[in-house]
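Shown next as structure tokens: one chain only, the form predicted alone.
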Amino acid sequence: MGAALRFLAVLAVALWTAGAAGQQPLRVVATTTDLKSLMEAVGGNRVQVVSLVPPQLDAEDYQPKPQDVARLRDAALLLRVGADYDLWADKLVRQSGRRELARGGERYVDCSFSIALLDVRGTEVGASGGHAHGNGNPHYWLDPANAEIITGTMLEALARVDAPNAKFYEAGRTQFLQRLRDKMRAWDQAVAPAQGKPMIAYHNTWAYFARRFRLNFAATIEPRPGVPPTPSHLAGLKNIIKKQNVMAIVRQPNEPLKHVQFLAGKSGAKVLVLAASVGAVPEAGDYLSLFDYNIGVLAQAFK
């Protein structure tokens, strides 16, 4: 079984590498880097992806320019999160004029099809602001295993817009899962002193990345996703660090770094940025590597 793994795995490489004299790229529209990293994964030089969120952004928050209406109007498809989190490209398409790009047609991948999406409740976002996580925690790709799920969407798409590539698309695909596959075994090794041990987040980003590595997040610093603490949320959180002695509390260049220097210097607890997306920090560079840093840090900071 090995040695006929290994002869696919050359053989999708021979494919996926063979290119096509003269073709033009697809152009691709991702709302985000990591379905914009994902999709070049399985594309290649076959497609030229841009994402319409910037790397430092924060997708959730993000306000569209004017010239991501003008990227729609020749994208040959439009990639989107899905589950409440990129709800601002709905308009986008509309001022776009590409009613194929919108919630049904037959240009627009909701990645999160087929994802088993964790934390599914109605959850309403009153005057105090806040994200809409209504349809369930909308952050699936932190689980590198649902990239198996999130590629196959993709190939799916790319299969039903450019059928005589097919083939090259899904060579594309089985290189980068086996990729993927020998990067687990190593996270897994590599992140196995960080596992249990308690933690706190700023925003309830990593619920999928918990489960897979079988870490603890004890608590969020935001009481609801994107609502700042309260005095006594935050005294709450002290009381979670002393009982559970909280080594490490979680946060991702973009936070705010005021409420969690607060708790570090009350508590003594490390503070470890970690990356949510793609390009998030420099060494995040495409999404094997997302995973290589966040596990990085983790590895080093409970070794």
Second form
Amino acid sequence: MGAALRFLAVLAVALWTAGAAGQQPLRVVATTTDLKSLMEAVGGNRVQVVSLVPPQLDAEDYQPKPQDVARLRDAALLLRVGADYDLWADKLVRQSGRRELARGGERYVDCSFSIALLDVRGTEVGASGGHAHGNGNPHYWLDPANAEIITGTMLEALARVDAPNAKFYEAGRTQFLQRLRDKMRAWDQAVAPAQGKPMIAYHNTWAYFARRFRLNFAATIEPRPGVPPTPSHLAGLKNIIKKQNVMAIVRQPNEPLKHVQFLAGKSGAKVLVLAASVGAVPEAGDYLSLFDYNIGVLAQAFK
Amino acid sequence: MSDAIALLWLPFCISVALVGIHTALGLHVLRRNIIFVDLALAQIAALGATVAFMLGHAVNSSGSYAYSLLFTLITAMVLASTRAWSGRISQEALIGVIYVVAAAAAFLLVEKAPQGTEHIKQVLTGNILTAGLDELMVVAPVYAVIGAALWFARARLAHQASGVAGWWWDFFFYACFGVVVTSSVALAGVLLVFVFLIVPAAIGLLYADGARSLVIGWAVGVVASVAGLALSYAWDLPTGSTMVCVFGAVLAVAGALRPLLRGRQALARSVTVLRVVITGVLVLSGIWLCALPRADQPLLDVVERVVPEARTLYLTAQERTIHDEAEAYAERYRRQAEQLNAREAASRWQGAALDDNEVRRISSFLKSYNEMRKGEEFVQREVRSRARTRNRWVLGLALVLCGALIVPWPWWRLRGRQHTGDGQERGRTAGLG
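Switching conditions: you have the form predicted alone, so give me the form predicted in complex with its partner chain.
So here's everything in the complex, that chain up top.
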């Protein structure tokens, strides 16, 4: 069934491609690799997407390069995570001088549009301590169900700037969502052993991921996003680990090892490396394999 | 309490080891007036570690340590050769340039590497809280050997001979320094290592000479480390930065107390300075209050924060009620928002899952709570601003008057007295001579 569908979809894509041969692909700029991967899933070979933040770097602390301004110059769309995650993009757009890429412009796409945000604490940018997270937790792409909303936003934007190909983009999105739904069933099964088991994360990255897959992140090593742990916070974590029998500490490859190792050494908990973005580990080559990898790690650890 | 001790005894032992070696080095550094050399060497060591990292050596491996050491020794040679590099510009300028260039080069190198920016942050603030016993076991013997070497060579190092022998002694000093800094920066970070180096040694030299200054520096350093660690635990603050600030405060106190030991005249002079400063603050605050009562009033804000009852001085009973109620409501909204957040977080993995609409409803509640809290905070601010505007002339005048009472009055006579005092002193010494 799945194979037949896929064949039909590939056929449809091939036909569309043949029809549009010779067309220049639409140049799209995304701030992160995750948006890039989703955009590629929707736009297929009609779009050429570049992402600004290298996958191993922390997008919340990214410093744009001169090249990034040049990349915006001929961009048909700018995709951003929003929710105060990539605030530096505003400055970059201002530097490029292209109004239509700025907030409210017709080529500006805030992918957090219509997402149900978690951890809302403030109403403005720069809440107390550390980098924002004031407008809600920005790591919403880690809930694969949100991909449906994100790709919907992308499709709407593509149809706006490239109306003749709207049908092609819609087919691309439908096909992607079909694959995503199949995958989600498999992930739900695979992740079952890890559900509800207490874990500790370094940064408060996993709220959406936890909600979708019913995972229990009991605490974070950072007391507030971007703030290194204090001694009493570490003591509290040690207690949580002991009391709730925490078996795993989760870190991303770009997060500091020291505190994680310290806690793991004191408690015997396993350290799991999870990827929060496409490309953060070599196995997570695109949006779907990002979850393949993460769910695989969790299933392996708690089997 | 036992939690705190279990967590902090190791950082304390490491601090003691670091204070031990760095105070000894710091005395030489202060004498040679090359204050920022440790920053430069530390940054060079970090650059070496970064190069090793880019070449595929693991962080904290022997390969990375070897690269650090190599870079540091080369810099030690450069520094030894440039003691009087131009005769016109102090060596400190060169040291500063080495520091910033090494820092910038490390940034360029790690640009593309994972953990890159994290790595650089670590170099700056370090990780004394989570350093391990194995690390202490490695550095302690190294520090002991270098400390002993410095002790036996102290006369040579203080003398600073010229010529080839002088070059070798300089190189020896910088090499020792480099070896220490390479490991201590990995443990505690550049900022903390800098205060370990300068503050205890400076306080030691303020109060004594020779070996006694070393002992004073050690004692002060250990006490300040304990205070920093304790404060960081009690007030829930990041450890490295807290310790740096505590060391700074200790230096300020030591500097302020010094006149007490240096006779009545010095004491009188510093009391005068203190009175002038206090007067300045009071008078400026008074004028500022009269001019712009609705702007931030730092002095009043600090006083009210420390002693909330001070508000009764200028708020009417009704204003006080409004203010206190607004405060209570703001706190209530904050708590309610936290409770909602906690409930949502718990529902992620236990009980019934919330659907997107329920999550959105919670978010909009949270936003309203936060808005309402902001509203209450605005009310508090507004009540204070209005009362301040109403009372600005009285309060402002009171502040200026307080200043006038404290000022060493009258100026010209005091200055004259000081002159004659100095004159008498000089006359007396001359007479004795």
